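Below, in C-alpha coordinates: the form predicted alone, a single chain.
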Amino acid sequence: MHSTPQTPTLWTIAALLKWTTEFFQSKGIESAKREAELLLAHVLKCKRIELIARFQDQPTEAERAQFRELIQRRVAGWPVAYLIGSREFYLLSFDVDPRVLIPRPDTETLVLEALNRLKPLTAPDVLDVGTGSGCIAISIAHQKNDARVMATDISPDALAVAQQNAIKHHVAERITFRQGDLFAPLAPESRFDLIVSNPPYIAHAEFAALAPEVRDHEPRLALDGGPDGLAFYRRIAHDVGPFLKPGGSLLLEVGYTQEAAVRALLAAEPELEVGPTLKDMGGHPRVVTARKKPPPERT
(Lines of atoms letter the chains of each structure in order from A and count residues from 1; the text may use other names and numbers.)
(Lines give C-alpha, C1' and ligand atoms only; values in the text may rest on other atoms or scores of the structure.)
Protein backbone atom coordinates (compact mmCIF):
# COMPACT_ATOMS: atom_id res chain seq x y z
CA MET A 1 0.00 0.00 0.00
CA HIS A 2 1.49 3.35 -1.05
CA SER A 3 1.35 6.19 1.46
CA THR A 4 0.85 9.87 0.62
CA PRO A 5 4.23 11.56 0.09
CA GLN A 6 5.61 13.83 2.82
CA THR A 7 4.84 17.54 2.58
CA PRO A 8 8.00 19.66 2.19
CA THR A 9 8.57 22.88 4.13
CA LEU A 10 9.32 24.87 0.93
CA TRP A 11 7.42 24.26 -2.33
CA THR A 12 10.32 24.65 -4.74
CA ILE A 13 10.10 23.24 -8.27
CA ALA A 14 12.26 20.31 -7.13
CA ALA A 15 9.96 19.66 -4.15
CA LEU A 16 6.80 19.92 -6.26
CA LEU A 17 8.15 17.44 -8.81
CA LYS A 18 9.31 14.99 -6.13
CA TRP A 19 5.96 15.11 -4.29
CA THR A 20 3.89 14.81 -7.48
CA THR A 21 6.00 11.95 -8.88
CA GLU A 22 5.55 9.97 -5.66
CA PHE A 23 1.83 10.80 -5.55
CA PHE A 24 1.32 9.67 -9.16
CA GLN A 25 3.28 6.47 -8.46
CA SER A 26 1.00 5.78 -5.47
CA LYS A 27 -1.97 6.07 -7.86
CA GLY A 28 -0.46 3.61 -10.35
CA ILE A 29 0.37 6.19 -13.06
CA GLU A 30 3.10 4.66 -15.24
CA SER A 31 5.26 7.58 -16.45
CA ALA A 32 4.88 9.45 -13.15
CA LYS A 33 8.04 11.60 -13.30
CA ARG A 34 7.58 12.56 -16.94
CA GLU A 35 3.93 13.44 -16.45
CA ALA A 36 4.67 15.56 -13.35
CA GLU A 37 7.28 17.47 -15.37
CA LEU A 38 4.96 17.99 -18.35
CA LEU A 39 2.18 19.37 -16.16
CA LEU A 40 4.45 21.72 -14.19
CA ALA A 41 6.21 22.98 -17.35
CA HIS A 42 2.76 23.72 -18.79
CA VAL A 43 1.77 25.73 -15.70
CA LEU A 44 5.08 27.65 -15.67
CA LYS A 45 4.96 28.18 -19.46
CA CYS A 46 8.43 26.79 -19.98
CA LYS A 47 10.03 23.78 -21.66
CA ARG A 48 10.28 20.61 -19.61
CA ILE A 49 14.10 20.67 -19.80
CA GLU A 50 14.16 24.21 -18.33
CA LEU A 51 12.75 22.92 -15.04
CA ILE A 52 16.16 21.49 -14.10
CA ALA A 53 17.83 24.91 -14.14
CA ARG A 54 14.98 26.30 -12.03
CA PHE A 55 14.86 23.57 -9.37
CA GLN A 56 15.18 26.04 -6.46
CA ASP A 57 12.57 28.50 -7.77
CA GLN A 58 9.31 28.74 -5.85
CA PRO A 59 6.20 28.96 -8.05
CA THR A 60 3.55 31.48 -6.99
CA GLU A 61 0.47 30.44 -5.03
CA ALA A 62 -1.63 30.90 -8.20
CA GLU A 63 0.71 28.61 -10.17
CA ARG A 64 0.61 26.00 -7.41
CA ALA A 65 -3.20 26.14 -7.36
CA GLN A 66 -3.32 25.59 -11.13
CA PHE A 67 -0.83 22.71 -10.79
CA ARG A 68 -2.94 21.14 -7.99
CA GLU A 69 -6.02 21.25 -10.20
CA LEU A 70 -4.17 19.50 -13.05
CA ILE A 71 -2.86 16.83 -10.64
CA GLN A 72 -6.43 16.15 -9.46
CA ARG A 73 -7.72 15.87 -13.04
CA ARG A 74 -4.86 13.53 -14.00
CA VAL A 75 -5.57 11.25 -11.03
CA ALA A 76 -9.26 11.34 -12.03
CA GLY A 77 -8.23 9.77 -15.35
CA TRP A 78 -7.70 12.65 -17.77
CA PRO A 79 -4.78 12.05 -20.19
CA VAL A 80 -1.86 14.47 -19.77
CA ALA A 81 -1.98 15.40 -23.47
CA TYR A 82 -5.52 16.76 -23.07
CA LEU A 83 -4.62 18.59 -19.85
CA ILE A 84 -1.72 20.45 -21.49
CA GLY A 85 -3.36 20.58 -24.94
CA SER A 86 -0.51 19.08 -26.94
CA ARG A 87 1.51 15.95 -27.74
CA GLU A 88 4.94 15.62 -29.38
CA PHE A 89 4.93 13.43 -32.49
CA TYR A 90 7.64 12.93 -35.12
CA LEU A 91 9.62 16.16 -34.49
CA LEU A 92 6.51 18.37 -34.10
CA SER A 93 4.10 19.37 -31.35
CA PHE A 94 0.43 18.75 -32.16
CA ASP A 95 -2.51 20.49 -30.52
CA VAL A 96 -4.90 17.86 -29.15
CA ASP A 97 -8.15 17.85 -27.21
CA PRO A 98 -10.98 15.35 -26.66
CA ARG A 99 -12.12 15.79 -30.29
CA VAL A 100 -9.14 13.73 -31.51
CA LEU A 101 -7.16 10.63 -30.63
CA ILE A 102 -3.83 11.41 -28.95
CA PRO A 103 -0.92 10.60 -31.36
CA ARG A 104 1.11 7.54 -30.29
CA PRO A 105 4.85 6.94 -30.78
CA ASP A 106 4.01 3.64 -32.54
CA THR A 107 2.44 5.60 -35.40
CA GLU A 108 5.83 7.19 -36.17
CA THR A 109 6.70 3.79 -37.72
CA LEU A 110 4.08 4.48 -40.39
CA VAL A 111 5.36 8.03 -41.02
CA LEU A 112 8.96 6.81 -41.39
CA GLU A 113 7.97 4.19 -43.96
CA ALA A 114 5.78 6.69 -45.82
CA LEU A 115 8.71 9.09 -46.13
CA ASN A 116 11.02 6.26 -47.29
CA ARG A 117 8.62 5.44 -50.10
CA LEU A 118 8.06 9.06 -51.06
CA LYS A 119 11.74 10.02 -51.11
CA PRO A 120 12.45 9.04 -54.75
CA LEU A 121 9.19 10.55 -56.05
CA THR A 122 8.68 14.08 -57.37
CA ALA A 123 5.50 15.91 -56.29
CA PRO A 124 3.79 12.71 -55.07
CA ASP A 125 0.07 12.58 -54.32
CA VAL A 126 -0.64 11.29 -50.79
CA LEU A 127 -3.91 10.42 -49.04
CA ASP A 128 -4.34 10.07 -45.27
CA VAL A 129 -7.63 8.29 -44.49
CA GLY A 130 -9.06 9.12 -41.04
CA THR A 131 -6.58 11.89 -40.29
CA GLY A 132 -7.71 12.74 -36.73
CA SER A 133 -5.31 15.36 -35.32
CA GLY A 134 -3.56 15.43 -38.72
CA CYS A 135 -0.33 14.07 -37.23
CA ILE A 136 0.42 11.69 -40.14
CA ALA A 137 -0.58 14.00 -43.02
CA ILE A 138 1.14 17.03 -41.49
CA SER A 139 4.36 15.15 -40.63
CA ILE A 140 4.56 13.90 -44.24
CA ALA A 141 3.89 17.36 -45.69
CA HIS A 142 6.41 18.92 -43.30
CA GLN A 143 9.18 16.48 -44.27
CA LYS A 144 8.39 16.07 -48.00
CA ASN A 145 8.08 19.63 -49.26
CA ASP A 146 6.74 18.80 -52.71
CA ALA A 147 4.10 16.28 -51.57
CA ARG A 148 0.48 17.08 -52.36
CA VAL A 149 -1.51 15.70 -49.45
CA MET A 150 -5.21 15.04 -49.00
CA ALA A 151 -6.65 14.10 -45.61
CA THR A 152 -10.15 12.80 -44.88
CA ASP A 153 -12.07 12.26 -41.67
CA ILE A 154 -15.71 11.54 -40.89
CA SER A 155 -15.58 13.92 -37.90
CA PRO A 156 -15.84 17.66 -38.64
CA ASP A 157 -14.56 18.27 -35.09
CA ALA A 158 -11.39 16.25 -35.78
CA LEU A 159 -10.84 18.09 -39.08
CA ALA A 160 -11.04 21.43 -37.25
CA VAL A 161 -8.16 20.30 -35.00
CA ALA A 162 -6.18 18.95 -37.99
CA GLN A 163 -6.59 22.23 -39.90
CA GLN A 164 -5.43 24.17 -36.84
CA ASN A 165 -2.32 21.94 -36.66
CA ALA A 166 -1.63 22.37 -40.40
CA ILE A 167 -1.69 26.16 -39.98
CA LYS A 168 0.56 25.89 -36.89
CA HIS A 169 3.19 23.96 -38.89
CA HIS A 170 2.92 26.06 -42.08
CA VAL A 171 1.70 23.27 -44.37
CA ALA A 172 -1.98 24.27 -44.68
CA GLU A 173 -1.55 25.34 -48.31
CA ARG A 174 -0.34 21.85 -49.28
CA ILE A 175 -2.98 19.77 -47.50
CA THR A 176 -6.58 19.48 -48.68
CA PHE A 177 -8.97 18.43 -45.91
CA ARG A 178 -12.21 16.66 -46.82
CA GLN A 179 -14.98 15.58 -44.48
CA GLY A 180 -16.58 12.19 -45.03
CA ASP A 181 -16.39 8.44 -44.48
CA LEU A 182 -13.11 6.87 -45.71
CA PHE A 183 -12.94 7.38 -49.51
CA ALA A 184 -16.44 8.92 -49.85
CA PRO A 185 -15.22 12.55 -50.09
CA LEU A 186 -12.87 11.78 -53.04
CA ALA A 187 -13.62 12.47 -56.68
CA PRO A 188 -13.90 9.11 -58.51
CA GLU A 189 -10.88 9.97 -60.69
CA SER A 190 -8.57 10.68 -57.70
CA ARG A 191 -5.31 8.68 -57.83
CA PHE A 192 -2.52 8.56 -55.26
CA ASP A 193 1.10 7.40 -55.11
CA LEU A 194 0.66 6.59 -51.41
CA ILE A 195 -2.37 5.98 -49.20
CA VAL A 196 -1.87 5.76 -45.44
CA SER A 197 -4.30 5.09 -42.62
CA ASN A 198 -4.37 4.48 -38.89
CA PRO A 199 -8.04 3.44 -38.70
CA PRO A 200 -10.03 2.59 -35.56
CA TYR A 201 -9.08 -0.98 -34.63
CA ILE A 202 -10.25 -1.74 -31.08
CA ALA A 203 -12.64 -4.72 -31.01
CA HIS A 204 -15.78 -4.34 -28.90
CA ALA A 205 -14.63 -7.01 -26.43
CA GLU A 206 -11.35 -5.12 -25.84
CA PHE A 207 -12.87 -1.85 -24.62
CA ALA A 208 -13.27 -3.03 -21.03
CA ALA A 209 -9.52 -3.73 -20.80
CA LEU A 210 -8.41 -0.33 -22.13
CA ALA A 211 -6.73 2.11 -19.77
CA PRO A 212 -9.44 4.37 -18.24
CA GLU A 213 -7.85 7.51 -19.73
CA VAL A 214 -8.26 5.99 -23.21
CA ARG A 215 -11.65 4.35 -22.72
CA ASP A 216 -13.29 7.24 -20.87
CA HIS A 217 -11.75 10.29 -22.55
CA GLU A 218 -10.52 9.61 -26.09
CA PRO A 219 -13.15 9.71 -28.86
CA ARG A 220 -14.92 6.37 -29.28
CA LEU A 221 -15.32 7.14 -32.99
CA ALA A 222 -11.52 7.02 -33.40
CA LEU A 223 -11.16 3.73 -31.48
CA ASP A 224 -14.14 1.52 -32.39
CA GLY A 225 -13.13 -1.02 -35.03
CA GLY A 226 -16.40 -2.95 -34.91
CA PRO A 227 -17.14 -6.32 -33.28
CA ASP A 228 -13.76 -7.87 -34.25
CA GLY A 229 -11.70 -4.69 -34.72
CA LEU A 230 -11.38 -5.29 -38.48
CA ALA A 231 -14.38 -3.38 -39.85
CA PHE A 232 -12.35 -0.55 -41.38
CA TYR A 233 -9.62 -2.81 -42.76
CA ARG A 234 -12.28 -4.78 -44.67
CA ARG A 235 -13.68 -1.62 -46.21
CA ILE A 236 -10.27 -0.10 -47.02
CA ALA A 237 -9.01 -3.33 -48.62
CA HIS A 238 -12.18 -3.63 -50.72
CA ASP A 239 -12.34 0.01 -51.84
CA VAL A 240 -8.73 1.23 -52.08
CA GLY A 241 -7.78 -0.26 -55.48
CA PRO A 242 -9.22 2.41 -57.83
CA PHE A 243 -7.59 5.23 -55.83
CA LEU A 244 -4.01 3.89 -56.06
CA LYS A 245 -1.80 4.58 -59.03
CA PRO A 246 -0.25 1.40 -60.51
CA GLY A 247 2.70 0.58 -58.24
CA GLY A 248 1.28 2.91 -55.57
CA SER A 249 1.65 1.94 -51.90
CA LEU A 250 -0.84 1.33 -49.12
CA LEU A 251 0.37 1.54 -45.50
CA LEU A 252 -1.97 0.52 -42.68
CA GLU A 253 -1.25 0.76 -38.97
CA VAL A 254 -2.62 -2.30 -37.15
CA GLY A 255 -3.06 -3.49 -33.59
CA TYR A 256 -0.21 -5.88 -32.87
CA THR A 257 -2.48 -8.96 -32.85
CA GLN A 258 -4.08 -8.08 -36.19
CA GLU A 259 -1.22 -8.53 -38.67
CA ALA A 260 -2.27 -11.92 -40.08
CA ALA A 261 -5.95 -10.96 -40.42
CA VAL A 262 -5.19 -7.66 -42.21
CA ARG A 263 -2.65 -9.29 -44.52
CA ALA A 264 -5.28 -11.88 -45.46
CA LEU A 265 -7.85 -9.16 -46.23
CA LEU A 266 -5.39 -7.38 -48.53
CA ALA A 267 -4.22 -10.63 -50.17
CA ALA A 268 -7.83 -11.41 -51.11
CA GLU A 269 -7.94 -8.32 -53.36
CA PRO A 270 -6.69 -9.20 -56.87
CA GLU A 271 -5.38 -5.66 -57.52
CA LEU A 272 -3.11 -5.68 -54.47
CA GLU A 273 0.22 -7.31 -53.72
CA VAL A 274 0.97 -7.61 -50.00
CA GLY A 275 4.42 -6.42 -48.91
CA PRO A 276 6.45 -6.70 -45.70
CA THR A 277 5.04 -5.90 -42.27
CA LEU A 278 7.05 -3.33 -40.30
CA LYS A 279 7.63 -3.55 -36.55
CA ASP A 280 7.41 -0.69 -34.07
CA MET A 281 10.05 0.27 -31.49
CA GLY A 282 8.66 -2.39 -29.13
CA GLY A 283 9.17 -5.12 -31.75
CA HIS A 284 5.42 -5.57 -32.41
CA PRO A 285 3.98 -5.85 -35.95
CA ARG A 286 2.65 -2.34 -36.57
CA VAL A 287 2.40 -1.41 -40.28
CA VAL A 288 1.07 -3.76 -42.95
CA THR A 289 2.08 -2.75 -46.49
CA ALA A 290 0.75 -3.46 -49.96
CA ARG A 291 1.18 -2.17 -53.51
CA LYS A 292 -1.19 -1.91 -56.42
CA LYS A 293 -0.10 -4.36 -59.09
CA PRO A 294 0.84 -2.83 -62.44
CA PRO A 295 -1.63 -3.57 -65.26
CA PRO A 296 -0.89 -6.84 -67.11
CA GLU A 297 1.27 -6.42 -70.19
CA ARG A 298 -0.52 -6.88 -73.47
CA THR A 299 0.76 -9.70 -75.64
Given for the second form:
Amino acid sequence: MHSTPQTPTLWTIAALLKWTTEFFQSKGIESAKREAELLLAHVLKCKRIELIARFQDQPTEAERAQFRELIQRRVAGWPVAYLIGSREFYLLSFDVDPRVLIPRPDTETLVLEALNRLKPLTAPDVLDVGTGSGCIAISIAHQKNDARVMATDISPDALAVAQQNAIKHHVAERITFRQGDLFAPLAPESRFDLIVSNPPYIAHAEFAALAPEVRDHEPRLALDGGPDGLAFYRRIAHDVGPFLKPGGSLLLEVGYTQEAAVRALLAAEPELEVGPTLKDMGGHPRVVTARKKPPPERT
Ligand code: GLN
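Since the structure above is the form predicted alone, I would like to see how the form predicted in complex with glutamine looks, so please show that one next.
What follows is the entire complex, opening with the chain shown before.
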Protein backbone atom coordinates (compact mmCIF):
# COMPACT_ATOMS: atom_id res chain seq x y z
CA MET A 1 0.00 0.00 0.00
CA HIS A 2 1.22 3.49 -0.83
CA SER A 3 0.45 6.20 1.69
CA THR A 4 -0.71 9.70 0.78
CA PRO A 5 2.38 11.72 -0.18
CA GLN A 6 3.68 14.22 2.38
CA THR A 7 2.54 17.80 2.07
CA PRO A 8 5.41 20.25 1.49
CA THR A 9 5.37 23.75 2.94
CA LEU A 10 5.99 25.59 -0.34
CA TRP A 11 4.01 24.58 -3.41
CA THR A 12 6.62 25.07 -6.09
CA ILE A 13 6.23 23.45 -9.51
CA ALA A 14 8.79 20.86 -8.43
CA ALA A 15 6.81 20.09 -5.27
CA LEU A 16 3.47 19.93 -7.11
CA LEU A 17 4.88 17.50 -9.67
CA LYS A 18 6.51 15.29 -7.06
CA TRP A 19 3.34 15.13 -4.96
CA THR A 20 1.08 14.48 -7.95
CA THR A 21 3.38 11.85 -9.45
CA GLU A 22 3.38 9.93 -6.16
CA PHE A 23 -0.38 10.34 -5.80
CA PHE A 24 -0.98 9.03 -9.31
CA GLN A 25 1.38 6.11 -8.67
CA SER A 26 -0.55 5.27 -5.50
CA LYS A 27 -3.69 5.12 -7.66
CA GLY A 28 -2.07 2.72 -10.13
CA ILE A 29 -1.69 5.24 -12.99
CA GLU A 30 1.06 3.99 -15.30
CA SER A 31 2.66 7.12 -16.75
CA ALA A 32 2.25 9.03 -13.50
CA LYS A 33 5.08 11.53 -13.99
CA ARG A 34 4.25 12.29 -17.60
CA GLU A 35 0.56 12.79 -16.84
CA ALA A 36 1.27 15.04 -13.84
CA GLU A 37 3.48 17.16 -16.09
CA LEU A 38 0.92 17.31 -18.91
CA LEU A 39 -1.83 18.45 -16.54
CA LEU A 40 0.29 21.10 -14.83
CA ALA A 41 1.64 22.40 -18.15
CA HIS A 42 -1.96 22.69 -19.34
CA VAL A 43 -2.94 24.74 -16.27
CA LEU A 44 0.13 26.98 -16.59
CA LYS A 45 -0.36 27.29 -20.37
CA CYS A 46 3.21 26.28 -21.10
CA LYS A 47 4.96 23.36 -22.78
CA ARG A 48 5.71 20.30 -20.70
CA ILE A 49 9.47 20.74 -21.02
CA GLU A 50 9.24 24.39 -19.95
CA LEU A 51 8.20 23.21 -16.49
CA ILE A 52 11.78 22.16 -15.81
CA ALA A 53 13.12 25.68 -16.25
CA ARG A 54 10.43 26.94 -13.88
CA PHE A 55 10.82 24.29 -11.15
CA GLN A 56 11.07 26.85 -8.32
CA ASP A 57 8.11 29.02 -9.44
CA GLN A 58 5.02 28.95 -7.27
CA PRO A 59 1.74 28.74 -9.17
CA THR A 60 -1.07 30.96 -7.90
CA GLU A 61 -3.85 29.69 -5.66
CA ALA A 62 -6.23 29.78 -8.64
CA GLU A 63 -3.84 27.70 -10.76
CA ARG A 64 -3.42 25.19 -7.96
CA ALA A 65 -7.20 24.93 -7.58
CA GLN A 66 -7.56 24.22 -11.30
CA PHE A 67 -4.74 21.64 -11.11
CA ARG A 68 -6.39 19.92 -8.12
CA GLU A 69 -9.63 19.69 -10.07
CA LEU A 70 -7.85 18.02 -13.01
CA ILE A 71 -6.05 15.62 -10.66
CA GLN A 72 -9.41 14.58 -9.21
CA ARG A 73 -10.94 13.99 -12.62
CA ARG A 74 -7.87 12.00 -13.75
CA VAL A 75 -8.06 9.80 -10.65
CA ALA A 76 -11.77 9.34 -11.31
CA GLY A 77 -10.82 7.76 -14.64
CA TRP A 78 -10.80 10.54 -17.23
CA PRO A 79 -8.05 10.11 -19.87
CA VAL A 80 -5.50 12.89 -19.63
CA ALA A 81 -5.87 13.73 -23.33
CA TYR A 82 -9.54 14.65 -22.84
CA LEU A 83 -8.69 16.72 -19.75
CA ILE A 84 -6.13 18.81 -21.62
CA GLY A 85 -7.97 18.62 -24.96
CA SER A 86 -5.07 17.44 -27.08
CA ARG A 87 -2.79 14.55 -27.91
CA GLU A 88 0.54 14.40 -29.73
CA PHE A 89 0.49 11.97 -32.63
CA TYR A 90 3.31 11.43 -35.15
CA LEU A 91 4.54 15.01 -35.75
CA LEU A 92 1.47 17.03 -34.75
CA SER A 93 -0.77 17.86 -31.82
CA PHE A 94 -4.41 16.92 -32.35
CA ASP A 95 -7.41 18.42 -30.59
CA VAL A 96 -9.40 15.63 -28.95
CA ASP A 97 -12.52 15.34 -26.86
CA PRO A 98 -14.94 12.51 -26.03
CA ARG A 99 -16.39 12.64 -29.54
CA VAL A 100 -13.26 10.88 -30.88
CA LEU A 101 -10.90 8.05 -30.02
CA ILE A 102 -7.60 9.34 -28.66
CA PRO A 103 -4.79 8.76 -31.20
CA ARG A 104 -2.45 5.89 -30.17
CA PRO A 105 1.29 5.58 -30.83
CA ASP A 106 0.60 2.15 -32.41
CA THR A 107 -1.14 3.93 -35.27
CA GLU A 108 2.05 5.81 -36.16
CA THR A 109 3.25 2.53 -37.73
CA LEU A 110 0.42 2.83 -40.22
CA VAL A 111 1.20 6.47 -41.00
CA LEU A 112 4.90 5.73 -41.58
CA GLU A 113 4.10 2.92 -44.00
CA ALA A 114 1.51 5.04 -45.79
CA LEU A 115 4.10 7.79 -46.32
CA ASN A 116 6.69 5.26 -47.56
CA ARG A 117 4.26 3.99 -50.15
CA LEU A 118 3.17 7.48 -51.21
CA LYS A 119 6.67 8.90 -51.55
CA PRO A 120 7.28 7.83 -55.19
CA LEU A 121 3.79 8.88 -56.33
CA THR A 122 2.73 12.24 -57.76
CA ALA A 123 -0.56 13.73 -56.53
CA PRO A 124 -1.76 10.38 -55.15
CA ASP A 125 -5.38 9.80 -54.16
CA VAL A 126 -5.70 8.59 -50.58
CA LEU A 127 -8.72 7.40 -48.59
CA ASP A 128 -8.94 7.11 -44.79
CA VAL A 129 -11.97 5.08 -43.72
CA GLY A 130 -13.28 5.92 -40.24
CA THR A 131 -11.06 8.93 -39.71
CA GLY A 132 -12.10 9.82 -36.13
CA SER A 133 -9.92 12.73 -34.94
CA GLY A 134 -8.41 12.80 -38.44
CA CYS A 135 -4.97 11.93 -37.10
CA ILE A 136 -4.08 9.56 -39.96
CA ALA A 137 -5.52 11.59 -42.86
CA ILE A 138 -4.10 14.86 -41.55
CA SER A 139 -0.63 13.43 -40.85
CA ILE A 140 -0.55 12.09 -44.41
CA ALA A 141 -1.75 15.36 -45.98
CA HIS A 142 0.73 17.32 -43.86
CA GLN A 143 3.73 15.20 -44.90
CA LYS A 144 2.82 14.49 -48.53
CA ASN A 145 1.76 17.88 -49.72
CA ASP A 146 0.51 16.88 -53.15
CA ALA A 147 -1.72 14.10 -51.77
CA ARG A 148 -5.46 14.41 -52.38
CA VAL A 149 -7.07 12.94 -49.31
CA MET A 150 -10.63 11.78 -48.71
CA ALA A 151 -11.71 10.85 -45.18
CA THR A 152 -14.98 9.27 -44.11
CA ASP A 153 -16.63 8.65 -40.76
CA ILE A 154 -20.08 7.53 -39.74
CA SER A 155 -20.05 9.99 -36.84
CA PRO A 156 -20.80 13.64 -37.69
CA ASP A 157 -19.40 14.52 -34.25
CA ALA A 158 -16.06 12.91 -35.08
CA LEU A 159 -15.95 14.67 -38.45
CA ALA A 160 -16.40 18.03 -36.72
CA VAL A 161 -13.27 17.31 -34.64
CA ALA A 162 -11.36 16.07 -37.71
CA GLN A 163 -12.31 19.19 -39.66
CA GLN A 164 -11.12 21.39 -36.80
CA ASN A 165 -7.80 19.51 -36.74
CA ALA A 166 -7.41 19.86 -40.51
CA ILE A 167 -7.88 23.62 -40.21
CA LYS A 168 -5.43 23.76 -37.29
CA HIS A 169 -2.75 22.06 -39.40
CA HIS A 170 -3.50 23.98 -42.62
CA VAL A 171 -4.53 20.98 -44.71
CA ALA A 172 -8.29 21.56 -44.84
CA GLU A 173 -8.17 22.43 -48.58
CA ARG A 174 -6.59 19.07 -49.41
CA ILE A 175 -8.86 16.81 -47.36
CA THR A 176 -12.47 16.10 -48.25
CA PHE A 177 -14.49 14.86 -45.30
CA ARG A 178 -17.61 12.81 -45.98
CA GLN A 179 -20.10 11.48 -43.48
CA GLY A 180 -21.23 7.88 -43.87
CA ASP A 181 -20.67 4.20 -43.20
CA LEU A 182 -17.28 2.95 -44.54
CA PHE A 183 -17.35 3.37 -48.35
CA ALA A 184 -21.00 4.49 -48.55
CA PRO A 185 -20.27 8.22 -49.00
CA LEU A 186 -17.95 7.65 -52.00
CA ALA A 187 -18.93 8.02 -55.64
CA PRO A 188 -18.89 4.49 -57.10
CA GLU A 189 -16.24 5.49 -59.65
CA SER A 190 -13.77 6.78 -56.99
CA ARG A 191 -10.32 5.14 -57.25
CA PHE A 192 -7.46 5.45 -54.78
CA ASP A 193 -3.72 4.75 -54.79
CA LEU A 194 -3.86 4.07 -51.07
CA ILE A 195 -6.67 3.17 -48.67
CA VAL A 196 -6.00 3.16 -44.93
CA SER A 197 -8.16 2.38 -41.94
CA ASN A 198 -7.97 1.92 -38.20
CA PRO A 199 -11.48 0.55 -37.76
CA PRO A 200 -13.11 -0.36 -34.44
CA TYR A 201 -11.70 -3.78 -33.54
CA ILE A 202 -12.49 -4.62 -29.93
CA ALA A 203 -14.50 -7.88 -29.59
CA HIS A 204 -17.52 -7.80 -27.27
CA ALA A 205 -15.91 -10.23 -24.82
CA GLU A 206 -12.86 -7.94 -24.56
CA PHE A 207 -14.73 -4.87 -23.34
CA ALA A 208 -14.79 -5.99 -19.71
CA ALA A 209 -10.98 -6.23 -19.69
CA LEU A 210 -10.34 -2.82 -21.29
CA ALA A 211 -8.78 -0.11 -19.15
CA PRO A 212 -11.62 1.90 -17.57
CA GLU A 213 -10.21 5.08 -19.16
CA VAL A 214 -10.87 3.52 -22.56
CA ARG A 215 -14.04 1.56 -21.81
CA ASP A 216 -15.88 4.25 -19.87
CA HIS A 217 -14.76 7.39 -21.69
CA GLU A 218 -13.79 6.77 -25.31
CA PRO A 219 -16.56 6.46 -27.91
CA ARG A 220 -17.95 2.93 -28.07
CA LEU A 221 -18.65 3.52 -31.76
CA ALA A 222 -14.89 3.86 -32.38
CA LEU A 223 -14.01 0.67 -30.48
CA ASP A 224 -16.80 -1.86 -31.03
CA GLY A 225 -15.71 -4.33 -33.69
CA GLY A 226 -18.77 -6.56 -33.33
CA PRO A 227 -19.04 -9.91 -31.50
CA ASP A 228 -15.60 -11.18 -32.62
CA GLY A 229 -13.94 -7.81 -33.28
CA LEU A 230 -13.64 -8.52 -37.01
CA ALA A 231 -16.90 -7.07 -38.33
CA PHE A 232 -15.29 -4.08 -40.06
CA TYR A 233 -12.42 -6.09 -41.55
CA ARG A 234 -14.98 -8.42 -43.12
CA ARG A 235 -16.88 -5.54 -44.66
CA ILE A 236 -13.75 -3.67 -45.77
CA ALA A 237 -12.24 -6.81 -47.36
CA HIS A 238 -15.48 -7.46 -49.21
CA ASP A 239 -16.08 -3.88 -50.41
CA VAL A 240 -12.64 -2.35 -50.95
CA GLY A 241 -11.64 -3.90 -54.31
CA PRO A 242 -13.41 -1.52 -56.71
CA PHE A 243 -12.07 1.56 -54.88
CA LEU A 244 -8.40 0.66 -55.35
CA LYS A 245 -6.44 1.48 -58.49
CA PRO A 246 -4.59 -1.57 -59.90
CA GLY A 247 -1.46 -1.95 -57.77
CA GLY A 248 -3.00 0.34 -55.11
CA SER A 249 -2.36 -0.43 -51.43
CA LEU A 250 -4.60 -1.22 -48.50
CA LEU A 251 -3.20 -0.73 -44.97
CA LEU A 252 -5.29 -1.87 -42.01
CA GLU A 253 -4.45 -1.43 -38.36
CA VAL A 254 -5.37 -4.56 -36.41
CA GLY A 255 -5.51 -5.63 -32.77
CA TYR A 256 -2.35 -7.60 -32.15
CA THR A 257 -4.14 -10.95 -31.93
CA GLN A 258 -6.01 -10.37 -35.18
CA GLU A 259 -3.25 -10.57 -37.78
CA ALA A 260 -3.97 -14.10 -39.03
CA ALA A 261 -7.72 -13.60 -39.17
CA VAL A 262 -7.46 -10.33 -41.10
CA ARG A 263 -4.87 -11.72 -43.51
CA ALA A 264 -7.22 -14.63 -44.19
CA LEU A 265 -10.14 -12.29 -44.87
CA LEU A 266 -8.08 -10.32 -47.39
CA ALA A 267 -6.59 -13.45 -48.96
CA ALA A 268 -10.10 -14.68 -49.71
CA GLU A 269 -10.64 -11.74 -52.09
CA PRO A 270 -9.46 -12.65 -55.62
CA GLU A 271 -8.68 -9.00 -56.47
CA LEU A 272 -6.25 -8.63 -53.56
CA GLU A 273 -2.74 -9.84 -52.87
CA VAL A 274 -1.78 -9.88 -49.18
CA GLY A 275 1.60 -8.32 -48.35
CA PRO A 276 3.85 -8.19 -45.29
CA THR A 277 2.42 -7.40 -41.85
CA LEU A 278 4.18 -4.52 -40.06
CA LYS A 279 5.00 -4.44 -36.37
CA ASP A 280 4.41 -1.56 -33.96
CA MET A 281 7.10 -0.18 -31.66
CA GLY A 282 6.19 -2.78 -29.04
CA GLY A 283 6.95 -5.54 -31.57
CA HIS A 284 3.30 -6.56 -32.04
CA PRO A 285 1.87 -7.26 -35.50
CA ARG A 286 -0.12 -4.07 -36.10
CA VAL A 287 -0.63 -3.24 -39.77
CA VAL A 288 -1.86 -5.80 -42.29
CA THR A 289 -1.16 -4.85 -45.89
CA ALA A 290 -2.51 -5.83 -49.30
CA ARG A 291 -2.40 -4.63 -52.89
CA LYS A 292 -4.93 -4.77 -55.65
CA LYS A 293 -3.64 -7.07 -58.35
CA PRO A 294 -3.03 -5.58 -61.79
CA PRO A 295 -5.60 -6.65 -64.39
CA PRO A 296 -4.82 -10.05 -65.99
CA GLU A 297 -2.81 -9.70 -69.20
CA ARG A 298 -4.69 -10.57 -72.39
CA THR A 299 -3.33 -13.48 -74.35
N1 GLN B 1 -6.09 0.41 -30.04
C2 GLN B 1 -7.33 0.73 -29.38
C3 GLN B 1 -7.33 0.13 -27.98
O4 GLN B 1 -6.71 -0.85 -27.75
C5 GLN B 1 -8.51 0.23 -30.18
C6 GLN B 1 -8.66 1.02 -31.39
C7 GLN B 1 -9.64 0.45 -32.34
O8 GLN B 1 -10.59 -0.26 -32.01
N9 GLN B 1 -9.42 0.76 -33.55
O10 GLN B 1 -7.93 0.67 -27.09
